[in-house]
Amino acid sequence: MSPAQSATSASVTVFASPGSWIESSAVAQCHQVATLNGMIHVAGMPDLHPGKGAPIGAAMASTVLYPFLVGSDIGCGIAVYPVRLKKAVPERVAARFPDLDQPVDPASRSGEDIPAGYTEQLGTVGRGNHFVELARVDAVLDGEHAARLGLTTGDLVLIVHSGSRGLGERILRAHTEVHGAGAAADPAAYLAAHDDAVRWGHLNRRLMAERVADAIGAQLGEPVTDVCHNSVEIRDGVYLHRKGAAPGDGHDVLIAGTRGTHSYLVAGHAGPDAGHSVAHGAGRKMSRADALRRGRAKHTVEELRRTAVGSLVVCGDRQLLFEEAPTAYKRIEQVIGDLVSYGLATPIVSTLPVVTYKTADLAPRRGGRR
């Protein structure tokens, strides 16, 4: 037994029905984490899937702070901004999306407090499952709550999913180069850096929303939610780590589906057994390698750029298109159904994508437009 392991394991609960797609390796990672010194409880969400060394879609309570359980993308989260746009024609909107791989000039943000002074990558989305999406409210599922948020069927929203980019990576690297997967030697110092990364993530999502709204000619409203799902907080005297799990105790959370399916804005009311948390998305059911291999055999690039719901995907990286294909993810309806059946969340509205940005598509098209 290594020094980081406890003689007894913490409790593990997975909030998923028998019919849900949960890989045994993800459950095994939950039980592995449960053996860490100081671990009290591990709660797996219905979008649980295996990660690099620790499960994704889990809330983990411990008397010891473990930075690797939060990961490198500290403060990654999803914000939802109401927008007003006269006509949301997918082709026109897609052609006007800005290049969110190119950062904004820090000098243009004069007077703005940039957390940790990290001026690189400001206003950029990153890779992996990150995206910026113009979506439409498809159905109102809780009329009273939706009315409080000012949302109704047909409304347009910008959904922004990204995190702290290189800042979070730098923070985790500084820890792992000395301590590996061990505990934080100075929890207060780590938490201070962590909180900077969380604030940076919020700023980054707002900057991207502003960039997109300006480019497509939309009026941007105040966010109805902006909640991160990679974080750690001190809760009831212990460290509550969340990796791919959003705060679900009184927060409204956007649980993202895929590029070709619904997403759901839910009201979370999860208790301590669930780590006061809810799912953060549909959750992968295929590794990126499997999705790439199977996707190339099943889909064409154009099939993935125009989804089954009629939306468009802006993505110049063909490999990423296949890795992020809707078939690589669990059914979002199953995830939401599990949250409801376990009493962890109540759906407010569902949304459908109009245009989803993954990476810049710089290939010339007819008429000379991107």
Given for the second form:
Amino acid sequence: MSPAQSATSASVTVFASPGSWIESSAVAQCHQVATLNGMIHVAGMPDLHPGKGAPIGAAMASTVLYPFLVGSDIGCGIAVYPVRLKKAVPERVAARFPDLDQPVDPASRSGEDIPAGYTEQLGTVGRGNHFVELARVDAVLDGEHAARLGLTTGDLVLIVHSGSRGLGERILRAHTEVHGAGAAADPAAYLAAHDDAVRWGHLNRRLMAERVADAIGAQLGEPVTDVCHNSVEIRDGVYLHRKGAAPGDGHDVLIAGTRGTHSYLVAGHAGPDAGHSVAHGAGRKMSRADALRRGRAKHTVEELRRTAVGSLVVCGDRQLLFEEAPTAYKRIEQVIGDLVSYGLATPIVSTLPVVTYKTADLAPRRGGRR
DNA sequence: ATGTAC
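Shown: the form predicted on its own; wanted: the form predicted in complex with the DNA:
Up next: the whole complex, starting with the chain shown before.
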């Protein structure tokens, strides 16, 4: 490329109002990415926060394919499955949740579309910000759209946030060991592996929805959305990388709040300036280390397990409970408000958690009562 | 977010 081009930096637009606090290092990461060879445009979402090398909550368009801009959890996304359940008492539902750290037995699922090659973690949720949540539609915000999706106030849904587990990590590592943060040497080969991980992620979320519905005695419907927020696609002839950003052009997307606040199902209508994308969640306000340190001083384990909205959090890992405390995240209403004010999305319904599953409870329940 | 090393 010419020296003139190498001196040019791609455009950076951050879709956050002045009142929305964005960590300066995350904006700096956007500008760092903008200097990469071939980069055209970087769009930061209102949930933008610093990641490892690349920002989280960004869509990045480039003539060059960079695997590290998708990250290791290729195919991570959020699905919403309507469920029917007679009674949703948090304690009873929480006690019946299956152990989602244990994989499904592929042999028990003959006839299904189980991919060959990587079955050892199928049906598992993973860690970090991943979860499976029984939630209730709290408010209908666009009646016509909600009716089209068959959703109304009081309806129960399963929200599944997970990805491709070790498979995506393996794909990124295979690239990184040779090329580091460089471009994909064989874009077609990377894309083929990437697409496998995206399919694996969708299947993983569906298997978890089925497992949980079975275990809690719920009837499972077809998903109203299942959109992946770590991916790359060829769009307008260039590579559009998304890391913590969901395709927001004509898709309905669940934007996750925290384990103790609302989440929002929105209709995305983002244009090219926004990288055809919308936010994927509330966005971290604190690093995991800060959340752990400050959370221990501020919260009890009990208040994190039984939230202010009356929901239960199933999580036998105390460190994870603090790292994922609602106070470690930005206010989801601020993120949704920014998307609305920039014309990127329209809220359809809000949900509130009933039971959020993070990882199996440690000690067996006492007294034997279920 | 992840598997692996400390």
